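Only one chain is shown below, in structure tokens, and it's the form predicted on its own.
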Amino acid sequence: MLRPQSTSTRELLNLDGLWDFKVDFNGEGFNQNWASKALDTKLQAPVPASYNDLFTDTAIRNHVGWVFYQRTVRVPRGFAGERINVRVDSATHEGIVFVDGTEVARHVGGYMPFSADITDHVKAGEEFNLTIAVNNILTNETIPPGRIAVGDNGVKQQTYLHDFYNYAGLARSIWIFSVPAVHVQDVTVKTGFDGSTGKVAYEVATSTAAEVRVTLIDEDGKQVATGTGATGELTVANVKLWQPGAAYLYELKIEALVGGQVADEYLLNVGVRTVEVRGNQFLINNEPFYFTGFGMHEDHVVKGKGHDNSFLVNDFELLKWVGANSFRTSHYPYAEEVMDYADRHGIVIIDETAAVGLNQNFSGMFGGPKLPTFGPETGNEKTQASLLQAVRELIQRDKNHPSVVLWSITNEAETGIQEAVDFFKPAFDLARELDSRPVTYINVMTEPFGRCMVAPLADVICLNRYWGWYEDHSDLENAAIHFEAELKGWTEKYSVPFIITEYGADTLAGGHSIHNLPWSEEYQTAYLDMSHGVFDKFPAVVGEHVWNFADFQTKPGIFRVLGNKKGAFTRDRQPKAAAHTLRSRWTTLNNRKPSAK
């Protein structure tokens, strides 16, 4: 789905702001047809934002089920004669859109956009009532999965097996936009280069039959290549490559023509670069690349997962300051603004689906009955269909971002049984069918190299490891021995690149110990130093992503003290000592790994 934009043929209206807001505590919103009239409420909620932390009412924060957002929208007069659409950038985890009480769109999957053509329901220059119902329930058939429990008091409780809070609501922007009757529906670009000559292959889909003309423009505004036809390849002399830390973006102007006249224009940023796995190396533009950075979260005080451009800029400035060249969208696709910003600033991304929590072995940690991970009541055919939808939508949305170099299918699933291969193999196959980038998954510590059966499916193996924290807790000397032994086993068994996508220790900011005790800042830095010493012994380890960039909120639990404290930065983005330790290491690596010792 192309992101809406304002061009010479398209118009765009942002609907962010305060919306009327009502929680459907009694499950009556649909029966009483709330969407057909003004919401009977005095509450308002900002969009974009998660609603959970906005209000002082605990019942709203803990609500399991539907909420309703509503506002009046006036369609711009300039939309007259055009196709009028509404777009929801995300609704966590299910959204239904109503125009004057009529349902026009429905989508399941909390981190992907969806839209609807509402031309037949509205008129340019006139107002309409826009209502969006949002459901936060996770089931065994959703991605991520979950389960509803009912307490002895009769209150519903949402349980899930992932370690971050289930923020809900409209966390990203809402839009109405216009497109011509004949318009560009989709664009796919694939890039490469041969010496100093760049190549940009393109494929354009239009709403109806139309001529297609494309023009590639450099950052100085100069036209460097043109082409005609819905498919083709442009060549660029003296190409300037998109490179980590040194992004260069061309602009591809796509025009749909009818009778020689421009009916529609769409603009797409293009970074010319290549990505390849060769042996145990990860290559960007034929050069070995070493990932430094973090697993991150869309998580901030008050707004929850709500996107905010101020937070975006500050987070990227901190990434630059600490010397990070990459991050993983753990554990769900991030806002498109994040992807665009990474494109412009040369930050490399491992792009991940929301398939986290597919591991019933975590039930002991997060509560709930211990069930088979794959079975009728847990991961079944409908769950697999949801995963395939998630892969399809992720690649469809993010396929043209040069910053994205690796697709991640799942995080910390149970992978040591044949059922896991049967469950995940179609997702790996689909990713490769849809795109040429390498595909990975994130291996959990309980599925070592002698047990994991999904590893052979991956082009890159990513490991989450907590030697010195969950294992060998407080004993870094033994942790180093065991960590090194495990990496030796992995790298001897598989001739692929490895990325350590999680390693970290919970740390209380301002906590100190002369004895290097866990939870102190001294222990966190010593833990990182130990881990880095192990990584540097293995040429096949091509990256390190600390868990986590910043402290973040989790659901209540006795092993979490007001959230996960493994951040190198606090939740309000102040550095712990670990951030300075990482800065000292990463600013000297320059995308290259130290020689193996």
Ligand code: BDP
The other form holds:
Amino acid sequence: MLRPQSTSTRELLNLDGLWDFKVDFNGEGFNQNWASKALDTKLQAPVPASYNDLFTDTAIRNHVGWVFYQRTVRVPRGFAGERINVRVDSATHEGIVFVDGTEVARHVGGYMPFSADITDHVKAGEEFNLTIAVNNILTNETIPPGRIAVGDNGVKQQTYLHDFYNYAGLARSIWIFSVPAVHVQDVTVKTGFDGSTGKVAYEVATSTAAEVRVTLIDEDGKQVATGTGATGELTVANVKLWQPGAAYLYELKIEALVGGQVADEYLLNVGVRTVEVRGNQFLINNEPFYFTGFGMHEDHVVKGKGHDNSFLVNDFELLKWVGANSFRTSHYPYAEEVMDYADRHGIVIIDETAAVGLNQNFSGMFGGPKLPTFGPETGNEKTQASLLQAVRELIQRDKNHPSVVLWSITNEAETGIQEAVDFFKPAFDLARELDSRPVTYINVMTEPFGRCMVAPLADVICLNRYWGWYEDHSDLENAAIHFEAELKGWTEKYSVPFIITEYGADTLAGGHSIHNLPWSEEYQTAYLDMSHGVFDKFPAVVGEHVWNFADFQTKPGIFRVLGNKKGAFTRDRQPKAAAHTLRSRWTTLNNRKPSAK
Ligand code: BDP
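I've shown you the form predicted on its own. Could you give me the structure of the form predicted together with the ligand?
Following is the full complex, with the preceding chain placed first.
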């Protein structure tokens, strides 16, 4: 799905701002046709933002079900004669879009865009009523999965098997945009190079038959290659590569022509780079790459998962300051603005679906009955279909980002049983069918090398390990022994690169202890030093992502103290002592392992 944009043939109108907002407490919004008239409400909610933390009413925060957002939109006169579309960058977790009360689009999956052609419902120059109903419910058939429980007090509660809080609403932008009748529908680029000659293979899909012309333009605005036809390969002399920490972006201008006249123009940023797994190395542009950085979250005070460009810039500034060259979109795809910014600033991304919590072994910790992870009431064929949809949509959306080097299928699923292989193998196969990047999954500590059956499916094995926190708590000497023994086992069994995608210790900013007591800043830094000492012994460990970049909001009912406190930064982005420890290690690594230097 192409991001909408404004070009010489396309118009774009952003609909961010305050929308009327109403919570459907009694489940009557559809029966009473709320979308067909002005919402009877005094509440307004900003878009983009999660709605949960905006209001003082706890019932809104805890609501399980539908909410309605509404505003009037005037279609710009300049849209006349064009195809008019509405686009929702995300609706968490299900969205239904109505134009003057008529449903025009519906989508399940809270972190992916969807759009609809509304040309037949609106008129350029005139107003229409845009309503978006959004549902926050997670079931055993959604990704991520969840379960609705009804308490003895008769109130519905949402449970789920991941710790981050289930923020909901319209957390990303909403747009209307126009495209010409004949337009560029999709484009896929694959890049490579041979010596100093770059290669950009492209494939363009148009809405109806059209001639295609492509032009590659460098950062100085100079045209460096042209091509015609819906598919082809451009060659770039003296190519400037997209490098981690030193991004270079060409612009690919794609034109659809009818009778020699330009009907549509679309612009795509292209970074020329290669990604390859060779033995136990992860290569970017044929050079071994060592991942330093974090698992992150889209999480801020008040806005929840609401995208905000100020926070985006500041978070990336902090990544740069601390010496991080990469991050993982734990545990769902992030806003497209984030992906574009990473392309522009040379930050490497492990791009993850929202398949988190497919693991009933955690039900004790998160509350809920202990069921089998895979079965009719839990992970079934419908859940699997949702996972495949999540993989398809993720790759469809993010395939052209040079920053993305690895697809992550799932986080911390139960993987030690044959049902897991049956469940996940089609997702690995699909990712490989759709794209050439390596594919990974994130292994949980309870599925070690002697047990996990999904590991053989992966090109890279990612491990979340909490030696010294959930195991050997406050005992770093034994933690080091056990961590090393475990990595020895994994690296002897599998000849692939390994990334430690989570390791971390909850830490109260300002907490101190001369004895390195857990929760103190001293313990967090000692824990990191211990872990790094272990990683450095293994050439096959090609990356370290600390859990987490910053403290974040968590699900009520699990034993966290006002959120998960494993951040190297606090929730308001101030450094803990750990951030300085990481900075001194990472700023000297320069994308390479110390042992590889
Ligand atoms: C891992 C999860 C992550 C949690 C983390 C933790 O992948 O989402 O936040 O542990 O416990 O299990 O802090």
